[in-house]
Structures are given as C-alpha cells and as structure tokens.
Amino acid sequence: MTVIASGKGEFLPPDPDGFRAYVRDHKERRLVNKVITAQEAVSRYVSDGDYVAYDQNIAVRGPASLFREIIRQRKRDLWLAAKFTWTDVSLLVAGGCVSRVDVGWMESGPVINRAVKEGRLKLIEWSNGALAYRLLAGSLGVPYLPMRYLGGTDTFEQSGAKLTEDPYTGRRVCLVPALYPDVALVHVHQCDVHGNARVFGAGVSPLEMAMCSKKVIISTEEIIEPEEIRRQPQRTTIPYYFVDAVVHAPFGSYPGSTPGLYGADLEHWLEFAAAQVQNKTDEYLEKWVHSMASHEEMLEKRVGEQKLAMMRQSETVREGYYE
C-alpha cells in the first residue's frame, strides 16, 4: 500500500495482538460482585501516564463524579480522548492531571489557552468522526480503519492520519490509527453488580470504547437486580465481561444532566466559567474537589436536596422511560 502523506500529530501506535494478550490475561470473565467506591475504582485502574477515554461529556451523562475523583488523587500526565467534550478538559486540565488531549471537539478558554502557551498541554487534532472510528477500529480489533473524508484538510496535518491509495480502487483514502484506551470511563442509566450496563437515549460509542479499552470504570445512576438484566437482555448496552468496576453514583454527572432523570446545573458553569476567566480555579477546585472526601460528600455539603429536587424537576422523567 503506497503512502501519500502523513500527518505530524503524535499518536500510540496500535497493538491489538497485545490488547487481546491484555484481556485474555487480565479480564473477569465470572460473574462476580464489582461494586466499589469511586476512590477505590481510580486508585486502582487510572495510573499516572494513562490514555484515558470517556464517553459523553461534562454537560449530558458525563462520567463527573469520576473526574473530580481523579483531580482529588492528583492523577498526573494522562492522555484524553477528547470527542464532543465541554468543559470537563478545562477541569481535569486545571487540577494538572492532563498533558495530552486528541481533540475531536472541545471547548477554548483560559485554562487550556494558558495551559498550551505555557507548554503543559499538547493538543493533537483529529475529528469527531476520526476518534470515533478509531475507537471502532480498537473494537474490531484491527489496526485501523479507512475513511472518506480528512485527507486534504489542515486538521489532518495535525493529525496522525496517513493518505493513502487504495489497493482495490487506486484512489486516494485516509487510514486513522485504531485507539486501545489504558482507560474507559462511562456514566450510565443503570447497572447490575456485575457490570452489566444500561445506557437510555443518545450516546457516542460506548460499547466500541469499552470493548477496546483494557480498564472499563462504570458509573451509575442506579444499580439493578441481575434478574433485571436477564429479563430483558437486549437492554444492555455493555456486557459484564467488558467492565472491571461498578461504581454507584447517583447525579454522577453533575452538574451535568442525564437524560430522563435530571437536568444540569447552570448556575454551577457560570461559577467554573468565572474561576477561569479571574484565574481561581484553585480556589474552585478546593470548594468543590479537595475539600470534600467523596461525590457524595459534595452533593449533600456543596449541593443540597433543594437544588437536587430542582434538577430532577427540570427533566421530568418521561412516562415509560425505561420501558
């Protein structure tokens, strides 16, 4: 296959022999119990130099809760997979745990501003649709995958996409790098004990993510009866054997929404907005981060049920829902 050109952007060079040498070796296939704390769950599978992806952003099903747990264990030099992200890179940027991010959208501010100019942050571009299929690439375990777009565009100089002729038609196609996540963090609707995942509504690849990435964290609003699974396992979006923690958070997007069940605090973003713009992030970082021991310290201390009972208020759970 002859190469045209090459993006410059730095990427992890695909392995999926060793991803499946990884799973093979490290993965519960039983169906054991894998509740744990959210401090438990990032002390033991989110380690300084990880690549880490997630799932929806900060502002609907985030996985939040796991983000400040990472900040409060002062996680340092990781790697994000940023597709349809918000704030949550200016969060998890301020609180220094962040060097690298691919970007396939996110948001500009001073946070990221500083943090590039100053040379703590390297950015490689990529698009939504870039990330996505390398995410689909990991799952299908192949190195990579063609697409149809990308080439010939300033964000595939910055990428690490490859133009390439296509053996079969001659014509020119870009090849993206398939992505193997050290770590997967997804926020869902409900789980079972065993990891057994329901997500409700709109969603980006949460199955694809899960099934590439060697470490899966689970997040959820509320935990279910296995039975539950069983009766209805065309509802599960992401099988047991994929997840390694189950971790009970509810509103563990705040001050995100998630769909169904609560909608977001904006008067929340409107306070971290003001913390970047007058630089005191630390300062919004001590309030709601590294003074509170836990999610749930946080929501009852800094939160409180009437703001809670607004929330769920604002996105009235719609009638069969999660029939």
Second form
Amino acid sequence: MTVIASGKGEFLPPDPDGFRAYVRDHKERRLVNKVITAQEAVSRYVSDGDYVAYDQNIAVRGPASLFREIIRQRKRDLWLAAKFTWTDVSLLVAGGCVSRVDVGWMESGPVINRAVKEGRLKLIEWSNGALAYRLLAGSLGVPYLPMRYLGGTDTFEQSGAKLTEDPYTGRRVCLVPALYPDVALVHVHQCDVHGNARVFGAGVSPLEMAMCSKKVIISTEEIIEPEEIRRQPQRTTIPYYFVDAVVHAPFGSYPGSTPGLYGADLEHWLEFAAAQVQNKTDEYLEKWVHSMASHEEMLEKRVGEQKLAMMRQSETVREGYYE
Amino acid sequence: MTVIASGKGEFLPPDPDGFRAYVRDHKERRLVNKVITAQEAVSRYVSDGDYVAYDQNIAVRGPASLFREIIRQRKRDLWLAAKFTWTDVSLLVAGGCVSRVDVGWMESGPVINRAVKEGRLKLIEWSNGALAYRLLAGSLGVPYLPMRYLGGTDTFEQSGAKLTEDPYTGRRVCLVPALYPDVALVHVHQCDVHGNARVFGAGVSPLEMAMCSKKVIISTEEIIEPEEIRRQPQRTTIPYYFVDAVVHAPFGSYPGSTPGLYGADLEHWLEFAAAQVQNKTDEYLEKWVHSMASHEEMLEKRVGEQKLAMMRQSETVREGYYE
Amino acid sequence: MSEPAVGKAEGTLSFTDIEATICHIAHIIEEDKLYFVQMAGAPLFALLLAKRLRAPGVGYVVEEGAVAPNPIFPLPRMMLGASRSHYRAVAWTSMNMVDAHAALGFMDYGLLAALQIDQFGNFNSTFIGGTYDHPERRFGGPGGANEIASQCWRTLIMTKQQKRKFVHKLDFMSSPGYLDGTPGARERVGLPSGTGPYRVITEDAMFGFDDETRQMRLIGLAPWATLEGVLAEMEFEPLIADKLERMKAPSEEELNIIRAEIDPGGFSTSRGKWMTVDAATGLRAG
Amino acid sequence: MSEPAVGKAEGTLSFTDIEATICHIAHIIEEDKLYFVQMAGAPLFALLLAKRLRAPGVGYVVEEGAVAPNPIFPLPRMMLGASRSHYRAVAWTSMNMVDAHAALGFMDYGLLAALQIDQFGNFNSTFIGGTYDHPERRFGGPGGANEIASQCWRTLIMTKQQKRKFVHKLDFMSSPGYLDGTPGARERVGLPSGTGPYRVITEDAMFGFDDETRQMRLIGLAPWATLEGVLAEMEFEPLIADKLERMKAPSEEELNIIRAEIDPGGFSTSRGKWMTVDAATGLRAG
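Coords for the form predicted in complex with its partner chain, given the form predicted alone:
Okay, now the whole complex, with that chain kicking things off.
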C-alpha cells in the first residue's frame, strides 16, 4: 500500500479524533432554540482564519445573506471551499475576507485575477467532485477516501491528493484527505428552531458539510414547527444536533434564486459584473453591504418590495418542492 | 501506508473495474418496462453460487416473497450478506439454498447451528455496520473504505478487514473491502415500471445495495405511474438505471410488516420457530413454499383475506409514510 | 407469561433479572446526551423506560436509521424497525448514516447487551463453547455492537450476573472493550481515542473501569445483592470501589410501564429468572 | 444580441461558432445512452437540443444531482440548478451521488468544454499563460470535468477551432485525456480502465482518437470547412482519417430552438464568431 505520488498542494490536515473531541466538548445534544440573528451568528461562529464551506452558490440557494454579513463584519484570512460556485468567491475576495481558496469551479474575473497576481490570494487545485468527496470523507469520520479520478493531471500535482496501491486489488487508486471545515453555511427552505433543516431539490452536499463542520450556521427561508418536522421525518435533510445557529432569512439567497420560491435577480449580477470590470467593487460593496445594517434593511432599501414580488412571480415551479 | 494486520476471513474480492465492465455491457440505460413475475425474475437474475444481498429483514420490509421464490426454485450455494437480519437466514438455510453467510446479525437457532455443525454452512464475521459500509464502498465504485472499528477483535481476525497506517495522519485505521454483490433484493413501497423505486421510512442500505449489485430485483407493494415519480423527484430512493426487474408483490414482506401499510403476522413466526425446534422445517417449507406455485397462491390459500385484513388493520400509522 | 408487578405477598414486588437490569440502566440515562441503542430488546427498553418516565427529551438513534424518535406506547411485539417505534423521529435515515454520526463523535453513549464479558470490558455475542470453526452454540453475531462499542464515547453494556458471563477469557471477542488494557490499546488498532466501556450493568450490580489499568471495578450493588454473592458469580475478581453505591430497586411504576407499554406480553423481559423483593426495602422477600 | 437564424441574404443561415458546435454534438447524441453533462452552458445546450428534437428519452445527470430531468423550455437565463432545468427529474440527489453513478460505470458519455487541448485529449480549464503561481489569466478551474473525463466511458469535449486551443503543450492539465498516450497510462494513475476521450468537437471539425497510439485523429469536417483550414488552426498535426466524414450544417429549426427555447437572449451562445452559410449546401456565403 505504498504511496506512489503526492500532490504538493496545501490542505487543511484531516484530524478525525480532533474533530470528535470538538464535537464532544462543544456541540449541543439537547433540543434547544438556536434562532439568532445573522449578526450574532457570524460574530459568534465565524472567526478570522477559519476554513469556510458552504452549499450551492450565489446563483441558486446559496447563503448570500451570510456572505454579506461576513463582509460587513470584515472577517479576514478565510479559506474557502469553492466547489460549484459562481461570483460568490469574487464577492468575498472583493470584501477582503479571503486568503486561500480550494478550487473546484468559480467565476474567475478581474477580482480573482487581480488578487492572485498581487499575491493576496492563494489558490489550491481540486475539482467540484473532489471537494464534495472530501466532505463525504469528513462526514464518515475517516481521514481520507479512495477515489478513481484526479490522478495523472496537473490538478493532482497542485492538490493534496495521493496516488497509492490498493492493498485489496494491487491496482492504483487516488486518495483525498477528508475535509473538516471550521464553518459550514447552508441556506435551506425550512428549518425548525432546533436546527432540523429541509432542503428541497437537488443539491451539492448540504448534509455532508453540516456533519463534518465544527460550526454550522443554517439560514432559512422559513421557520417551521418542530412537530411539522416530526410528521415527515423523511424530509429532514440535516438533523438538529449538527446545527449551531438558525438564522431566519427570507430571500436569503438574493440575488440568487431559491427553487420553488423565487427566481434570481439578473440585473443585480450585471451590476456586480460591471463593478468588477470597472474596478468599482468597493462602491458596490458600500451600496449593498456596508451601508446597510442588515439583510432586512438591504431588502427594504436596496431591493424593494416590487422587485421581490417580481422574483416571486418569476418562479413558476412549485411541483416537487412544495407539492 | 503499511498493512499491519489482515483478517483471515474469505471475502468476495472487490473488483471495481470488473463491475464497471458488467454495467457497461449489461445494464439497460433506456426507460423500458421491467415488470416481470417473481418466477421470471428469480429464474433470470439469481444463479446458483451468486452472492445475494437484500435490504432489511423478514420482520420489516424484507423481500420475503422473493426469498420464497428462491427456495421454490431450489437455488443452491448462495452467499448471503446477513446484516440486520432475522429468521430470514434460517429460512434460506432450511431451504438448502445457502453455503456461506457474511454475518452481521442473524437469528441463530437450531437450523443455523445444525448447518454449521454439519459443515454445510460457512460463516464469516463482520458486523451490521461493516456490511452496510462495504456496500457503501461498493456504491462509491472504490475497492475499499477506511473506518474506525472492527480493529482489535476476533471479529476482525475472522473478517476480510485490514489494519493499516493512514498516510495522512500516520495513525491507524481499518479498511474493509467493497462489496459488489451479484444480486440485490429490495422490497419497496412504490415503484414505476422503469424501476424508479420509493422506500418510505428508515432503512438499512437499499440505495447503496442497488447501486453496487450486478443484478437488482425490486419487489413492490404498488406500481405507480412514471409521471408520479417525476412529480416528486426527491422521494425517489433508487433511480431506474440500477434496476433490472420490477415484481409487483402486495404483502411482499409477509410475514413481516411493511411500515405504513400492514403489521406483521406473529403467529407465522411462532409456526416457523416451532418448526425449527421440532426439526420440521421441511414440512413448514412444503406448506408455505413448495406446495404453492406463487406468492399470490400462498396469500390466497395459506394466509387468507381475513388475516391480510387484520394485518392491514394492525398498522395504525400512515403519518410520515403516506401523509 | 408476565407476573403481576405487585407480588403474591403484600408489599412485595416480583420481577425478572432482565427487568431489574432495565431499571438499573434507566436510572443512569442522562437527558442531555445522545444514545446509540443496539437493535430492539432490553437495551432499547431501558432507554425507553427512562424516556417515558423522566427524560422525555432524550435523543437516541437505532441501527436502521431512525433519529430521535418518539415511539407510540404500547409498542408492538415485533418492534424492530416498525412504524410505532420510529414514530415522530426528527429524521429517517439509514444504517451508514447513523454509524457516521457515531464515527463523528456525536453519540455520547452506546447501549447494548453481551453474552460474555471479560475484565477489560471486551465482550462476546458470537459463539459459546468449542472453536470458531466448530462452535458448540452459535449466536447471532455482533450485530451493531462492534461499531457502537468502538465509536461511541462511552459504552453501557448489560449482561447477567452469572459466572459464565464474567469470564477470564472470552470464547470470542466480538466487540472491543479496552482490549489488553494497556495504554493506547484501542488507538493502536484504529479505534477513536478516548472511547471505551463505561458501565457494565447486571440485575445485581454495576461496574465501572479503572482509568489507569482499565480493569473492571464493582461500584454499585442492588439492594438485594451482596458483595460475596456478586463475586461468586464472576470468574475473575474485579476491582472493588472504596464505597459501593447502593442502587435503587425497580419501582412498581417502572415495572408496570415495562410490562404494559414497552414490552407488552413480556416477549423479551419475562424470559428471565424471577425474584421477589420487599417493595419498601428492596431486600429479597422470596 | 442574437441574429435571426435566416440570414441577411435569402437562403442563408447565420450562426456563431458555439451554435455550430452545439449542433454538431447534438447530431451524435444517442438516445439509449446516459450522459454526464458539466454545469450549464454549451455542453448542456447540445444535449438539450438533441433531447428536444430527436432523442426525447435520453437520460443525463448534472453535477448538482438532478437525474434524467425533463426541463421546461424556454429555460431561464441563469439555469444552473434552477427549478426549470431540474423539472420532472426521476430523482433529485447530490453531487457525490451522481459522481458515484459515474464511478460505477453507468455514465456512457461525459460531455464538457475545454480551454486548451493536446493531441492525447488532455485538456485545460485552469489558466492560460505564465506559471501556476503567476498565471497570466486565471480561469474557473476544472469544475466537474476531472471526474467526468476520468470516470465516464467516453468523453465528448467541445472547444473552438483555434491554434491557441489545439496546443503542443498545455499550460496546465486540468483533466485527463490519454495522458502521455502510452498503453495503460490512465490505469497507472488510478483511473478506471477502458475510459478516455472519444470525440473532440469544434465548429469546423470532429476528431476521434487512434486505438493504439491514442493520438487525436481528424474524422469529420463541417460543410464549410477545409482540411487545410482546420490544420492551420492547430499547433499540432492530428492523424487524418482515410475518409473524412462530411458533417451536417446546423438547420434553421435547430438554431431557432437554441435561440428561442434553450438559450433565450443568447446569454451563452451569441458570444462567438458569426458565420453565414448557404442553407442548402452549408457552404460559406459570407
């Protein structure tokens, strides 16, 4: 079971026993009310230097209101897992919050290019699947998982994967280190006050991520009764004991869509895209984040009820989500 | 990443590439009608010598009608994965169908004890979780998975697990070989003609098993419309392309219960228990299996509508399953 | 057939050894912890008794994937995975899922039963007598006990106070206790650090383990039990605590709940050795 | 802005290079196979065009876990993971789940786009120019391309017929083709055996790979394309099939469906190089 080759990428060292000890000492086992504000949640559970993972992206069901709160609180030196993302990484980099990114896929425009060139941003190579799989490894409580890709490429060289001989078949197989993020951010359709959360529709890895992250913040479109959760146990995506904070955030994925509830605000993206090209992301951030005390204020003063109504109208599909 | 110790138990050798080649050459990708009788399904998809896995057990949502068809067709030399089972293993051993069992847990009464003593039955040690985890490994298409148990015990010694040094942490971790069964039997609540299957309620590993088994037979309480599957994609447990045969089998887990539909027939178990103790399982099998041409005939002539009605009545919970 | 909780003689209680053990365990269940309970049977009955009487919010998972259910009492006789035992769970998942919850350190206590146990808390549920290839009597196997005893922080193990249960050497070590008792023994074979057996509970006694030597230590006695009586029913001699706790006797209420709601018909609990005690003192009245 | 499908001159069609490539791919989609399609964008448009026009039953999965959906046309402009693109799937799962489907050999074809490709079908989607630590232009990364190109049986790769796309040496090998082209090269680095790139499709041409040497081979030309023109837009010289297939030109119907239903507004497809051909002959009319 020799290690034949190892990528040279930096990676968060997997420490299953360290994670277990954290869980033993810090995670609440009781059914308690975990509802707090976004401000409190980010202040309490996101620290400078943390490794932050989140589910989906700023286009669909991403935890966008939490991204903006992180920027508002000027968190620094975060390490992001950018699997299946979009302009969300650029947004957080523009906000000055990020020093390292594990790359699966991200929109890579002027903000990222500038930060990389200036040495403010270090990128490490994986792939969407490899990052999701590292979270699966974390969710199983093991140090690594074997898999059948990455090998042979420059991506492998710039990652933390290893090529080994499988002791069962004698054939070669890659290993990737389990990922145990410090923080997970997951935006969901419904959640009770205890943190039992429901995601409707296909997704990337909300459950795996919630299981293996030390601190888990759920933002939710809707808070539902615990009895409602217990009436349909099969609809629960994330059980309560993985969750630290529940933030009530209608339109929490704005400007992205939440399937079954509202469509995306395309104009907003064009505004961000223009700000990137014109090197005016500071103005964009001032307008959408720093001048606003909260997500609610931003919705009221910057988005407005008319646009929110249009976003609701533009989502015509409820089937499969709410029916 | 040295192998420090290896169990000496025989195991089905994991062969991910061999499984892939089987899938490439034999699995139907199109949406075709897969509904056939239990007789056809077992005749076509269960061969002497096959490794057979199944979900749940003869007490709850087990594929009991398929067990009886296997016995009726006098299949021989099967190797069973007995995780979280009950008298089902005894039944199949009494039927003369089994030569090897991978043990997690099984009812171990006179039938098993006699077969072991007479050398007709070889047992190999795992645990419920280890067998489910081997199926998870299979479902990921990898040769093995690392895990945090089995080590240090006689169970390890009599299994196919290995103790290795993890190349990421330097600490020790066990490995178990992936399981790629020849046949999977899964009894479900609802399925369409293409094989899109829904299991309601908690379960052991129906999806993992269906993914990594070469031949997959679904027996189902109800056949529903494909459009109904597509209206609620999140309720699908097993997508169609894993499935080879769909058998319509109301009361298919008799004498066990199917949660949400009917309770168990306790009298039937007492009859099997008595047959075991009195060394009369041949008479039991003649009455319940060999003298009956089919599951339907058994339900009609041996169980009777009155008992079936009582079983339906005894299940008072629909919440969470059908509501 | 179950006997009435209030025994033949006025002011006495009759119960089986299994019922006594169930009550002893129920007394130490903590409402703010999570439990992983092996299959149906006496371990689950103990947790359900505590949940029914004094710890309604206690969370537990079962092997087949139900998370924190609120079962409907009375339970059906074949309760394994049945709808009434999974009722109003917060989630219905799968075996790999709950095993992962344990692997991640979320399960404070594992709760299970053993056929045979040794002084380091290693235990057997595989076969008794003979050899592995030629066992005298084969049992069901470890089931979920190996993963529970390996991965939960603390394991609670129930067995009977019988010499053939507390043995010098197991016929087969199905699941791990502290292995050979040396420091780091569990870690050396890949098990998560800081885990291990915590209590062994019988009808007559409760045992813990020494933090250093990992040897089993007698820490409590049932009201009707004596030190000599307990030691006489063990092949090995355990350490003995400086001060032995006097455990509580089962109450009439507890026994009624077991018999009427948790195990109606006494499918599992009535198949033991009966004893009768004075309801007030817990002393043997037989 | 999209131009009308019927061009300025009577009897001509105008379309972009991306639209042409989408049509070429759509022509080779097989209804009885399963596809793994990378993210939204041109690869998915190609599959949807085939599904919409002549292969309604074709099954595909996308990275974020939708299995065999039947999207609602017209699709929204930001379709990634949106409700209309996942509509009436047979299952809504997760990324790890569909990646596992591919690992198990259920995905016949992977379908994706590359920035740069070499003669063995290895490709780049990470950066162009400079070094890894100091790239001239950084792109989004492999996304799901690495797992798709490694695990599906056959990979279909779309790119543009430009010299800077078909290069001697990639700036970065994000995802694997046949690596160095030697026998067993993929197996030696842990990839499943019997897999690899199958077709490379551009607006002007289609390429396969030699079974022995694994070198790229030109096998088809668009009606408007010439052998010399294609070779002039490649740094390396590919093998050339004995008989070059003459590919079909996009039809008016296809272009209308792309523009009105699949990519309304031309968000992705209109941003290319325009060409105008004679609708009857497919020859360039510009």
